[in-house]
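What follows is a single chain, given as structure tokens, in the form predicted on its own.
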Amino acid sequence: MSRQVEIRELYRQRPRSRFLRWSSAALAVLAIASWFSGELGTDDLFSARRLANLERFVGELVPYPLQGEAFDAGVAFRWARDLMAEKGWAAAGKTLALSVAAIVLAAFGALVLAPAAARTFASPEPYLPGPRPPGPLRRTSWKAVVWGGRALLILFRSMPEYVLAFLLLAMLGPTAWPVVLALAIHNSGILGKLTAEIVENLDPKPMAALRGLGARRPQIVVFGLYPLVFPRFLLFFFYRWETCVREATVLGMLGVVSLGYWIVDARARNHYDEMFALILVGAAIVVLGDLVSILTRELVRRFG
């Protein structure tokens, strides 16, 4: 009995916020209205005739062949061999190719950027004073470096990949440029700001006896800050690349030969099976990227 009124006085006693009461319970009436007001009623959605769509819907994502028969995974393995010879590989193939394009470039803008817009880093006298404390001018062109470096990063991420694809797409024609190029700089941006964070809240001692040593700024980064970094940037790289691929699929839709060129055009010919074998491929390719990355940070964490 003790125990249980010393866990209710506990419970008594515990921090209170009336700011997080309040957000909360504006936070619940903001879902009820646009609930309301959003027109989601749910009267039609479970209706028989909803339910029979989804039913045939369902059906047609059965391969052809067996639409209408009991299965045979002979026939199931044939349709999806000739599926994946006609158009898979060729279409997975060029889905990779734009992804791993598209953040390795993301990568590289992101790692040169991301120095920029750290303020431990982008300072007059990074983690570690200098004989004379740094002048208004030299104060300022710092701060102006960080805020710029800051404010590039937002405006990359703030522009989704589709319509910076499509403007791309007027500049340089139907090719695989435009998708490349769209997601690497949106991705460069969020990217880059993830990794000014990791560089802010590094421990700054290894940083200062470099500069103690005599190294200048680029040394810093490339022999300092960069192998401390790189752990965490994988994690952040490979998520990144995982939506990179999801992205190139969609993006396929823009015209460039790829998953999502193939997906659209099977739903215009009313293919659901195809589209369906399709949208697993590209579901393959993110498993794959997974667990390359599993395998990737087990092997940094064991040998680094």
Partner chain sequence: MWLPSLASVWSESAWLRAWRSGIGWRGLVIGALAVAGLWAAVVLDLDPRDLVPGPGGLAQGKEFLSRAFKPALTYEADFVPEGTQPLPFKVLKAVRTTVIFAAAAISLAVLGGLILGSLASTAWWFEDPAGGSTRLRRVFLRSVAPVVYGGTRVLISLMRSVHELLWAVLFLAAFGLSNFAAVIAIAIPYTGTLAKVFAEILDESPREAAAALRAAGASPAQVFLFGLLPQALPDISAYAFYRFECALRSSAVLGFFGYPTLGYYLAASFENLHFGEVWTYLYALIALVLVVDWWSGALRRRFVA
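Positions refer to the first chain, counted from 1. Fair warning: this is a prediction, and the values are worked out from it, not measured in the lab. Rigid core here is just the name for the largest C-alpha set that superposes within 1.5 Å across the two forms. Compared with the form predicted together with the partner chain:
- Put the two forms on the same core and the Cα of residue 239 is off by less than 2 Å between the two forms.
- Shown in the overlay between the two forms, fitted on the rigid core, is a CA shift at residue 277 of 2 Å or greater.
- After superposing the rigid core, the Cα of residue 73 is displaced by 2 Å or more between the two forms.
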Second form
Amino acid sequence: MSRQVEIRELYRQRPRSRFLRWSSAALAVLAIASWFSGELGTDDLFSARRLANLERFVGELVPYPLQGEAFDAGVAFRWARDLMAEKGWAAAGKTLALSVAAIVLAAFGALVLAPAAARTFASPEPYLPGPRPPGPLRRTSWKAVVWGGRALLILFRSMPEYVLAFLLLAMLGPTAWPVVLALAIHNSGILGKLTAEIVENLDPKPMAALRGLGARRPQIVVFGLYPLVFPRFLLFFFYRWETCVREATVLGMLGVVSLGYWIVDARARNHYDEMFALILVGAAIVVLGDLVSILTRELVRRFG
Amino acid sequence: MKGRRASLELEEVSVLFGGQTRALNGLNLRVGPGERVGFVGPSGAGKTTLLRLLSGTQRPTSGAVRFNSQDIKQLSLGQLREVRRRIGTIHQDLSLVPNLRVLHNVLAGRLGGRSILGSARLMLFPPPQDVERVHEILEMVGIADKLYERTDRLSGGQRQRVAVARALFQEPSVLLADEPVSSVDPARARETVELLVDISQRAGLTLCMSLHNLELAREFLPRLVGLRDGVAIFDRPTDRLDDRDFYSLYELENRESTDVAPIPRFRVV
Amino acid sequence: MWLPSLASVWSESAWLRAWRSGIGWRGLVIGALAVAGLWAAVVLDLDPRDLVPGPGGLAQGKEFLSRAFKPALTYEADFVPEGTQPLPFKVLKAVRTTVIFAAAAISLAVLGGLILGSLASTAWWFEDPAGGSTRLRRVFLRSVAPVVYGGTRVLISLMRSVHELLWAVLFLAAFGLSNFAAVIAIAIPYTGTLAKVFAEILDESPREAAAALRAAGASPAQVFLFGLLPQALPDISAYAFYRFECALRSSAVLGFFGYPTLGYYLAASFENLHFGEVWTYLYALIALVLVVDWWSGALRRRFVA
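Could you switch over to the form predicted together with the partner chain, since the one displayed so far is the form predicted on its own?
The complete assembly is shown below, putting the previous chain first.
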């Protein structure tokens, strides 16, 4: 009997996190409630009209010259080759270029913003104490720098690329800039946050040594932080480039002549065979990007 | 209780790693029901491999491993699991799940032989009598108050006890311990070995333990097997072993490192 | 004969020397990236002068930005029909649908991700080193397991490689406008991504405890559920939560394709040049993402540390 009492007492005193408990409960409720909210009715999804529509749609995914015909590999190949020659290759190239331009810009943005958002660097006395303790004004102003840097990064990161591109398009007109900038801004937010975390976790000794030699802040950044951050930064760079490729295929929908553009164009013309083929081309580019990214990251890990 | 006592037997067992590295070489060993045996010898002698053979988690390259006279090789996977269920092992690295509570780590010892649903019930909604049994065992190893503590919050010595408790909760017939005291301070080491020997003596368990610490081995274990380079150098009751036997066990190791003062060599017959 | 000479030529080459010294290696990478960036700029015809908006765009941009500090709390339209619900309610409704889409999609994706991720990890088919007489198991490990593993990997890669908006476009063409289809559109690529990362987490978590449970007679399923999964669970939940944040963004963007999430109203207000309303929706979206971001951060600190 006493053992049971003891166990009950231990159970009552068990260490637990109320926050964790409530959060899991809230998430479970949210997930279940979302399905019973009445917004996601599935009953009309399989109505006769929709099913007929679906059947027609699936039939139209087959390349046009082959619809209603026996399958002929030669015809299919020529159709695909013409499609690629007309739009596919150029659009694929543009998609790739969009992602590259965006990630390079994003890297610049992240490298500029990250030191400002890193508490170890953006402090009144980075890495070494100064001749006298910093006054309250300097202390608060550096706090403001860190806070501002972080706020900016969070803001960048919380804006979906698509929304940014949509807004920028209206302002800058139909060049590739809106898409490139939208991708660059969002990703510099993410890369910047990750880089700031790397900077904060760096071993401070090399920077302290530089500081001891009389280096100024920009010099510490260029000769201390950047070289030390470089290998891990590259890992994140390629990891984000992977997602940039994915997003670039889609952002063309807003009017830049990349894959996304031709996909919505084909859909508007009800050429579902073309739409489907171009989606597959997009998937191929993404898989290719993934492979390149995995390969480079492995190389960086080996030699970085 | 049925089949509580068990014997282990190795017959001409060799284990090769990667086709050439010989971890064990033609070993013969019989451990009777309720016997308590220590394995001693320099590191790399094959003690861990020997224990893994005995626990049925290592296949011999040649020779036979027998549990209660059954050749493990002849068993089906289900039967093998049943055998393993009856062998409690305390691993050198403890092998606990760090972010589970002590209770669940100990409960996991009795997963063997249960259905998925049954094991989910055991782990998620443990029956009171199982919790009581866990508490009782924890009391025996001296950490009853840690029942609901997260395992990674415990000290090394306390975690050691959790590992012991898990093996005991299994209700095993055989207790295997691989260097159970390698990560604790000398006082704790003594306590732990004493505890393991005491428990197996009281419950009539067969105990096999590998130990670096010769002093503890000679004090607590009635029979010792000396291993070197995968070969048993001696296998005798402890009271019939003397210092010379132990010198011979470590002889090669000392001869190899030339900067150590030479130790007189003894010939063993 | 020629082999050593080749090696000496190679060792003299500038490439290798650059490779050997750290700065050279870094210089090479940076150089390559700069070239790639230039190529992209040429292909895309990126002209810095285009960054300066034309007079029309400039005026619009100015007006748009000036409303950043004055988000609308009431409708900006001249005529608002009788009985229209006030703007804040409409915003909250849009937020609600956005959250519902994201939560429904991520709940499906986590479920699918756990199943596919487990299949795509090597954790469940490592060989039992004492699997003695079980020929069946050996056959399973040699042929069935690699097929399941490889097949799952390919499936995951296919699901991931098509963007959620493209899935949405496909489903729009196939089913017409259906909220359920939108949820599936988000869920498919998210399942793929979650499965891939879950598999990596499972493969990286320590296996000692799992091996110990196996040595105690547990079946492979039990070993997986109680020896491996609990250790991976903190990382798995943290990542799933991060993906929930991403799902919120995706769900909002789906509005641009006609679904009743934030993006729909945002685009509509923008096209009517009601910039104050646009900012209201933007702030609602940012607030939503920030709340989830804070929440996942707080959980992560408690869970992982």
